[in-house]
Every structure is written in structure tokens, then in C-alpha cells.
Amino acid sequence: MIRLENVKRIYTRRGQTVTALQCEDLRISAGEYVAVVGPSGSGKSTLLSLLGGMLSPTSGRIWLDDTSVYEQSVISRSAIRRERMGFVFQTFNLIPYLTALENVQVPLALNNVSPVNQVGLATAMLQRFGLGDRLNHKPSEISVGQQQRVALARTLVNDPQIILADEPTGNLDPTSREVVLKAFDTCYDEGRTIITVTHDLTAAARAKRRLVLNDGQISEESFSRAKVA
């Protein structure tokens, strides 16, 4: 489970202190597909990296089951997101000089799985999003939703149980948003925990449990979501 404990982040800008994001108490369970919704500028990215072990809170505590996240060090924060957390983002952050399955075996080698396991699980991955044809192509080479389902080959390919998606479906055509979808709901069914911030509502009508930011503070929209068989 992760839960926010009096929370607050707050910047300093121009002489100016603005809170970002203030949380008293929040609880997301392991297993729930929660979407975070707002308006820009709302604090939904500073969310994800508070919850992603990437942004220090002013106060308060972030907990992963028994552990303060903020209080481990910075080694163990990162062991933290190596070995439980996956992440994808809009810009997909692909290794530009790396081909497709090279970038898919970047989180693997940080985990010391051994250079033939590697490439059997990256391309087992790739095959997974239809990109079999595509391994040895550059992210240049390829088409943008392309390059979004080689990021989420790589999100997965540790098996991660926590995927922190950040507006996962903002650059894609609807073909390339649909194969994203599919693989948050199979995700989801698969018993991961998933975390979405998006501003697509298609793709927040697909998680069954909806936090609204506005001007940092989290209300909460609860609607049920049929598993996808």
C-alpha cells in the first residue's frame, strides 16, 4: 500500500512561496488503477514524482507499505524504484543511439540479469506489443506510438508492481492509444498497482478510482470499471 501522511510540497519562485501539492492523508491500495486528473499546473506531476521517490516532500511522509520512503537513503530510494516501480512517460525517453531492444534491456542490465537472459526477455517483451519487426530499429526509425509501446516494453520488463504512467497517452494516434489501454488493463488484472496522470479523460474513464487536483489539494471521484476479461 502507499500512503501520503500530512504531505506538503512547497517551491519558492521569484521571491514567491507556492504549494504545490498539500495532502493530509492518501491511501492507494496494492492492485488499484487510479487516474489523477486536473487542470495544468494543478500538481499532478509533483504527485508522481513524490510518489515515484524522485521529489523530496517539504513535510510529511510517504510510505510503500512499512517503509518512509524519504527516510531511506538516496541508494535505497533508487533500489526502491529498480526493483517495484515502472515508469512511462509522454516523452518516452528512449535512448536515441540505443535500437528498440537495446533500450528495452537498460532496465534489465541495472538489475544484473545476465546478457542472454536479457535479450530473451526484451524481445519477448517487444513481440509482446507487436514490435518483433522492430528490434533492431533506432527510436528514430520508428513511428511515435512505436516508440511509446518499446518504453512500455521496458516499463514491464522488470515486472514491476507499481506503474507510475505520466500522461502516457498525450502524443499517440488511437491505435497506438488503445495498445497503451490494453496493456494498463491487463496490468490491472494482473493484480499491479497503476497510477496515471493524464488529461485524457478516455483513458481516466479507464481506471476505477479517480483523484481530482485543483491548486494542490486532492479530492477524490470513486466509479466502478468492470475487469476486462
The other form holds:
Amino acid sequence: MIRLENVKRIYTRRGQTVTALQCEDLRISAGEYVAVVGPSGSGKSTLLSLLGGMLSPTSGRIWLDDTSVYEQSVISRSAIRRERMGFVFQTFNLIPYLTALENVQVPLALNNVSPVNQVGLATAMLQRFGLGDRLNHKPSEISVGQQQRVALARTLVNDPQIILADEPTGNLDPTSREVVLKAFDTCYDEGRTIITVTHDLTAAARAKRRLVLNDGQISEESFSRAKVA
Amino acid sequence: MNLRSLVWKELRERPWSVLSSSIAILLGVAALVAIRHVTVHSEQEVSRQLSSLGANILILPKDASLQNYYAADRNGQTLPEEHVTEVLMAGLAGVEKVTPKLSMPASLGGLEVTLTGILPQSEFTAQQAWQTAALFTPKKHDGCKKASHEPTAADMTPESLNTTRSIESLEKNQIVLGADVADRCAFSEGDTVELLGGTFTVLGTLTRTGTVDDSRVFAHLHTVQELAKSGEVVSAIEVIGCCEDAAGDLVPELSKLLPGARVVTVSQVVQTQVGVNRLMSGTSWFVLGILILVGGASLASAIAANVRERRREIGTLMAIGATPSFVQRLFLMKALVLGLVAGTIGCVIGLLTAVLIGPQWAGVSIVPLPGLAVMAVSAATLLAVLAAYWPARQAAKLDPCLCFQEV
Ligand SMILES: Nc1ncnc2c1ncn2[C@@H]1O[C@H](COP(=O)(O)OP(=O)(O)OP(=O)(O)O)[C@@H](O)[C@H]1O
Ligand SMILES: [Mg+2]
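Since the one above is the form predicted on its own, can you give the form predicted together with its partner chain too?
Full complex below, order starting with the chain above.
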């Protein structure tokens, strides 16, 4: 379970302070599928960074089960991400000089999986996303939709409990978008926790719970109101 | 996939930027390796010359230039052959042998060679002009520490031209070939050779010395005088003293005897070389300083630029779970590979340069020194890693949240 306890994140730039996120109590149980919606600049990426152990809150605590994430060392937080989390990005963030297969191998390599097992697991994951014939293509040599599928394979290859996605369908055509949303549905069925930030209301509608961010303030939105929107 | 393959694949993606970021290290190592090789061999050559020829004295035309002992007779000016008789008649203590030489350019089988006329020692007793000098017997100078040089079996072979710079006997139609000439023209002992209209028999070939002697053809002095139509002149007279001390004492006496000539000892000749060596040695440390400054700075800035360019990639790697130390090692390893590759290529270029230009430039043949090569490559690698240390640390401190930024 994830819990935010009196979390506040303030940015200071050239003397100006911006409260990017403020949250008294937010709980996300294991296995939930949560969409976070909100206008640009409302603090969605800030929330994901805080949840991912990459951005210390100015005050408050973030719990992951019984662990207070920011009372851990940087190295332990890297290990938490490596072993328990998977990220999906709007711009995919594939490593340009690596092939599809090699990109998917990276998280395995960071977890010290042997090279032989890396190839086996990564190939299987890419095949699951219909990319069995694109293993040795670089990101620049495949379509945008295929790039996001490679990125999804990279996210899931480590079998993460928690998936954090920032606008995963923002750059995609409807067909590719459906592939991503299907993958999230499957992850939900497999019992993973999914937290996805999105502008896309149809994508948000697929989630089981929605949070609305406005100027750094989080509020719950009921299922019915989302449907109306 | 591991840290190493990640580094390697990134490097392979842009080979030109790789080369440009480490070109300063490459060139620095090349220059350093070339200069050190030439210096080390040149120093060895100087001490070899001093120990084997330290007792030798050269009598040269007054304004002959002197860079290299072996090439001293190739400057085109001449002395009267008379001087040989004058030296012998003076009966100076410490003189063991006198060998006059006349050199001229010639071509043999399409190869540019130096034809050097030399008077075999056996002639000294036979020559009419030296009847009185026939009474000449080598006199040791007072307190000579060395046993007088008795002709040994080795002195009877042509190889003695390399070891003592004299030959016991040589017929007027015989020649001895330097190592380069023998190799390039594929002549060997007993062959008949056409040279400047004359026919000669090859008496023997010499082993390689790495000096201009390798491209010489030795013939009888009087034959060369006829071919050159020069009259009774010589380019140089070598006086072989009984020991190094004798050589020092003989210089003023010979200068008094032959006021029109220039008299120098081997140690005086090699002084020039010693000076050049000292300069080169100084230069090589200067090059090392420049290598460290320029090579280190250019690599450090290249790595820093690479870190800036790959900010989002680094953020993504950290989001996926790479530790800061992994990111730091990613760039240190890259620098290590760059240093190793640039150092190795530079070392090979430096070695080739030294081996190719050493003989012409410094008159020494160069054998690769593995210790020096290993040291140069390790130094380049260490330098690269040290230079990358700061930018690599900056990379490790980058914010993983960069992964959410759009390009
Ligand atoms: N590094 C930073 N320094 C200063 N201010 C920041 C920084 N990152 C974000 N902010 C500010 O914090 C607020 C929230 O930013 P955040 O990136 O979380 O918004 P977002 O909801 O993800 O927006 P978008 O939909 O455009 O991605 C914004 O006002 C932004 O300007
Ligand atoms: Mg954002």
C-alpha cells in the first residue's frame, strides 16, 4: 500500500516559491488502478516523482507498505524502483543507441540477471507485444506505436508491483493507445498497482479510481462524474 | 547487457565524436612515444660509439660541418692525401692506425649509395711513399692503460669495417657492401658488380649498424680517386689511437702538425648528439605536460558535453533503478576506453614514426621498447579517467525527475 502523509512539495526558483503539491492523506491500496487528471502545471509529474522515490517532499512522509521511502538512502530508493516499480513515459525514453531487445534488457541487467536469462526474458516480453520481428531494430527504425510497445516491455520485464505512467498515450494514435490501455487492463487483472497520469478522458475512464489535481491539491472524483465528463 | 556493453554501444554509435574527443591524447602519446624512442636509442648509440670508437680521431677539411661521426666524410670537401704521410712520419705516440677515406655519391642497381674509398692496412708497408714510414711502429703513449691493439682474426674480415673502421686487405677490384645495399641489390659474396664503369667483385657484406654505413659501398681508396678523377685527395682521415686518453692528447699535436685541417675526437663529435639528446629529452617532458593539459582538458569537456546531451537518458536509467555510482561508472568506463584506445593508437603511430624516421633523422635504428609503450598507454588511460572524474560525478548527481521532461 502507498500512503502520502501530510506531504508538501515546494519548488523555489529565483526567489519565487511554487507549491507544486499538497496532500494531507492519500492512500492507494495494492492492486488499484488509479488515473490522475488535471490541467498542465497542476503537479501531476511532481506526484509521480514523489511516489517514485525520486523527489524528496519538502515536508511529510511517503510510505510504501511499512517503509518510509524518503528515510531510506538514495541507493535503497534506487533498489526499490529497480525491484518493485516500472515507469512509462510520454516520450518513451528509449535509449537511442540500443536495439529494442537491448532496451528491454537494461532493467534486467540493473537487477543482475545473467546475460542469457536477460535475452530470454526480454525476447519473450517483446513477443508478447507483437515485436518478435523487431528485436534488433533501434528506436529510430521503428514506428512511434512500436516504440511505446518496446517501452511497455521494458517496464514490465522486471515484473513490477507498481506501475507509474506519465501521459502514456499522449503521443499515440488510437490503435497504439488501445495496446497500452489493454496492457494496463492486463496488469490490473494480474494484481499490479497502476497509477497513470493522463489528459485523455477515455483513458482515465478505464481506471477504477480517479484523482483530480488542481494547483497541487488532490481530490477524488466519483465514477459517475467522470462518465459525464 | 551490462555496464561495459552499454558503454561500448554508445561509443560505437558515434565513432567520429569519439575520435575528436580523444585526438589530443592520441597525438600527445604519439609524439611522446616517438621522441622517447629516438632519445633512448640515440643515447644508447652515443654510449656505444664512445665505448667502441672512443679512441678515434677524425681529421677533416677546415670548414667541414660535423653532425654525425659516421657521415663526417660525406660533406664534399677534401684534404690532400699527403697528410697521411705527414701523420705517419711525425711518429706521434699513441697512434695505432691511420685510415684515409674518400667518399662520393654513386648509384648501384638504381640505389643511391655512398662510394667510400678506404686504404687497407696492408698497403702501408707496401707503399713506395711510405718507405721511411715503414719504420713506423705503433708507439703507445706514456701511461696507456690499454693493451695495444694486435690484429685479431676478426680484423682480417670485412666486418672489421664496422668494428674498428679499418680493413686489413682489399684489392683494387674488390668492394664491400653495407647492409642496406646488400639487401636491396641482392648481392652476396663473390658476385660481380658494375659500378661507375668499373667491374668489381664483392668481397663481403657488412651487418646492419643503423648508421649511414649501411648504405655505403667500400672500395679501394685509389680506385675511388681514379673513378672520381679527384687526384690524390681524401675526405677524411681517421686516426685510431691506442686508447681514449691518447686520443685527447693527440688532438693538439695533430692540429699543430696539420694547421689546414680540423681535428676532432669522437667524444667531441658526439657532444653535438648529446646536446640534441638533452634537447629532445627536455622536449619530451614538455610534450608530456602539454599532453596532460590539452588532452585532459579536451577529454573532460567532451565527457561533460556528453553528460549534458544525455541528461534525459541518465534520468531514465536512474528511474529504472540505476544507482548514482552506476551512472558515474558509465562515464568513467567510457573515458577509460577512450584513453586506452587513443593511447594504443597513439603509441602505435609514435612507434611507427620512430622506426621509420629514426634512422634518417637521428641516425639510429630503433627497436620498439615494450616497457615505454605500456607506460605510455597506461598513463593515457589514467589521464582519461582522471579527466572524466569531475563530469562523471556531475552525471551521478543529476536529478532522476529529468525522465519526465519532454526532450
Ligand atoms: N524543477 C522545478 N523547479 C521549479 N518549479 C517546478 C519544477 N518542476 C515543476 N515545477 C512547477 O511545479 C508545478 C507542477 O509541475 P508539474 O511538472 O508537476 O506539472 P504537471 O501537472 O506534470 O504539468 P504537465 O501536464 O504540463 O506535465 C508547475 O507550476 C511547475 O512550473
Ligand atoms: Mg507533467
